[in-house]
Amino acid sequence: MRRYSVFAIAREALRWHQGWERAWASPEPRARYDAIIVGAGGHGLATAYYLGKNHGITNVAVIEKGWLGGGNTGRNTTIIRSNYLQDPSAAIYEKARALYESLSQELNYNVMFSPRGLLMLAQTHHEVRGYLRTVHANALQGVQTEFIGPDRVRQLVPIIRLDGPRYPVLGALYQARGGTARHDAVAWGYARACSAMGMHILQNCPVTGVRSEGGRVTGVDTARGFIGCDKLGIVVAGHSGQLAEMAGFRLPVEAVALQALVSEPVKPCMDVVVMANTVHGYMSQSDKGEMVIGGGTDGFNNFTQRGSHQHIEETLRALIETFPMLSRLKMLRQWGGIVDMTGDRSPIIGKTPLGNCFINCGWGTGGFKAIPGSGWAMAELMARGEPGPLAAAFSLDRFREGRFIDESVAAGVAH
Amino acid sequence: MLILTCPYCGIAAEETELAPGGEAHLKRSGPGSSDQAFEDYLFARTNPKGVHFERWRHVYGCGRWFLAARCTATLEVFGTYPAQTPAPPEDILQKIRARRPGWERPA
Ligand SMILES: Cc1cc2nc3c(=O)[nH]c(=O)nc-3n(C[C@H](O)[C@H](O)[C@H](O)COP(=O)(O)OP(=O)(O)OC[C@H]3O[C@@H](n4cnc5c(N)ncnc54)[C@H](O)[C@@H]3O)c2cc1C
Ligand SMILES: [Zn+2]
């Protein structure tokens, strides 16, 4: 891999940019790999990367049915934060946030991590109490957050209306090092680094079957034939149920559509991320100037990557109350992704009933922020066969044992 | 927009008039059941990409619960039937098989 640098740009400028390499290779599959990861989203690619980087396992294939990063990783609103209430969540999301801080240098790829600050608005007294509790929990967990009053909110977000008729802004949970990153670049950066380690990324290659013998996976059937492996990692978000069915077990996961939309580009007006969980909307401004807006999920199972129209209406209706300027903006694009929701709204990183098969799923509406930490923990699990400290609490058997990681109740919202 | 016909009042209701209620025909577990049975009842879900049986409630209409057979990949609706039906009725299964040859109801 030829490194990207200011010197590389100068060199290429002198030869009409003819010398840039392809960022990753598209090789023919081998007959067998030490490890196969199904799904080249951020979590699958990060798993492969840390398998190589932290554990020296590089005979790895990442098999993707479409194009890499074309699932939820390329469809999300890119919010990064770690201000969670429960200890296991705070640990893995803060690990991920900390890795994001230096990910561009680590991967030699600009992922445009922008720790611009993130506010979660408190718009009811219940929310004020909830966020004060989170701030105290975060202090014990070593996650830096603070509760700020309406005046400070107004300073940080000049376009906000504090005294809305239904939900006045009473304060906010503020994480100064939360923010956003470029979603595609995270997938591309990891893919390039994996390819440089000699790993294979096989795109346009759906996995259609999981073969096993005596309780262990032997390999997978794909559009390009059978491929053998010693270890299998399933990291396919919304399609986890399909892969689990192929492997012969059931999951506490349901797939629903989550939507987002962006406005026409406008001049810079908001340089932080604002989430309004009571009314269920959140917004940031992209570098192009678009207001990036996320909404709610549909209540029913759905694989259409579209989502229901009334949810957009609900989101915008609510946000206009807090950001009146939105009423004058045209909306440019809308899209949906299929998110994998678990029974306690926390992810699963764990062993499966098949001895050498591991699963990473259930990130639902909020897994972009977790990509580096999740890959780190999943690689540790796959390399050792046992979860490390980051993954242990997120095992699949917690639903049988009643050890829930109850973040949905705690935060009352996604992302 | 998803449109389901309420089997009680016969109204073709848009999804804004309805509330989704999750997977239908789950086997209920009660006191004395094993942890495994509770996990299956409370959390494990079929989550198919294709034919699915669901509970819905006609909240902004007659208020009653009913069941629907629907495709999660295309949003095609095969039919609706009363909530008290323990298993998908034969006429609905026939409609599904006509539209999805080779389809079998998962065990
Ligand atoms: C609209 C929207 C907004 C969001 N906003 C945020 C946010 O602001 N912050 C945040 O942290 N998170 C957010 N999320 C959630 C986040 O996008 C996901 O949790 C995360 O991207 C999941 O990554 P992944 O790698 O697990 O899944 P994906 O990126 O979906 O990757 C899974 C891959 O598996 C592949 N696959 C599936 N089946 C097969 C098969 N049979 N064979 C081979 N490959 C297969 C898919 O094609 C896909 O590429 C949002 C999601 C959506 C949809
Ligand atoms: Zn009715």
The other form holds:
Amino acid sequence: MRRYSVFAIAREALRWHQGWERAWASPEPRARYDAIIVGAGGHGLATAYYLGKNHGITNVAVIEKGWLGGGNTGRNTTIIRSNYLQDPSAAIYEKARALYESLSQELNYNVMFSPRGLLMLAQTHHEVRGYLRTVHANALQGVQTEFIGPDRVRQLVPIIRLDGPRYPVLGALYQARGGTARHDAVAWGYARACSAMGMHILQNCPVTGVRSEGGRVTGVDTARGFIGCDKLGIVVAGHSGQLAEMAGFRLPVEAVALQALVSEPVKPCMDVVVMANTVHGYMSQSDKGEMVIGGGTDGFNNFTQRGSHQHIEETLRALIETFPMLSRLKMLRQWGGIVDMTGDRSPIIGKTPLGNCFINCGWGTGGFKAIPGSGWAMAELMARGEPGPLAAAFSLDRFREGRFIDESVAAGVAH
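The form predicted on its own is what I need now, so please give it after the form predicted in complex with the partner chain.
For this one, just the chain is written down, with no partner chains and no other molecules.
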């Protein structure tokens, strides 16, 4: 596969861009693979990539029921941060953030990583104490964060209102190397690299069943027939429960919709990411000028990917007090993604009751920021059969043993 470069752009410009090859192939499935990964979103594709890059396993199929990156990877608000309180969370998210730094160069594909900085507003005294605690924890974890006062917040976010009548801004937890990336480009870059290694990406190929023999997985039934495998990885986010049921076990997860929206484009007015957890809204400005806005999950289990007027009202009512300029903007579009929530709001990366079947799920509302670290850890698990240091704490049996990693309580928010 040809490398992208300035010389390639110049060459193709001279021949009217007729020589570009497909970014990834669309092959017919083989009868058997060393490993099958169900789910061609960011986490699944990253798992396949690191299976090949780190462990030399390239006889891999990534199976997707729809189109590549058409699930939560293409439906999130692109936030990247690693300032978590719990040690296992900080470790895997910081690994992901560090990998994002050089991902464009590694994949030879511009994922548009923008370390523009991320603020988590402290709007109550309880939040101030909590974020100061997180700063100290992050210092011990090797994660660079700091707590800044209202004046510094105003310098970074000129459009903010500090003296809100209900929730004034008392400061913020600031991670200077947090930011955003282009969600589609992350999936496309990993897919292109996987295809270059000879892996098969099978789109529009829903899995209809999981076969096993003697307590070990033997393959999957799909819309394109039975495909055998030695190892199976389930990485399907909000549909993890259904795939687990096909494999004969249950997961402690529930599926809910997480909604987001963007405004009409406006001139540059905010070059950082801001999260307001007290009122539960978060916002950044895209390269096209749109204000990208998200909030909390729906309060009931559902699989809808449409937005609702209730969500718009609740999220914007919360944010307008702190960002009055939002009241003058028109909404451009709205969407939803299906997220898989665990009881402790932390992911599951581990073995399952079915032999040689592994699961990566439960990322809830914070999956995009973890993609490279998640793929790294899941690939290590599938290649070796045992979790490495990044994944060990996130095993499925922690719920039976009571080893919770409760980030929702620690951070006051599930993101």
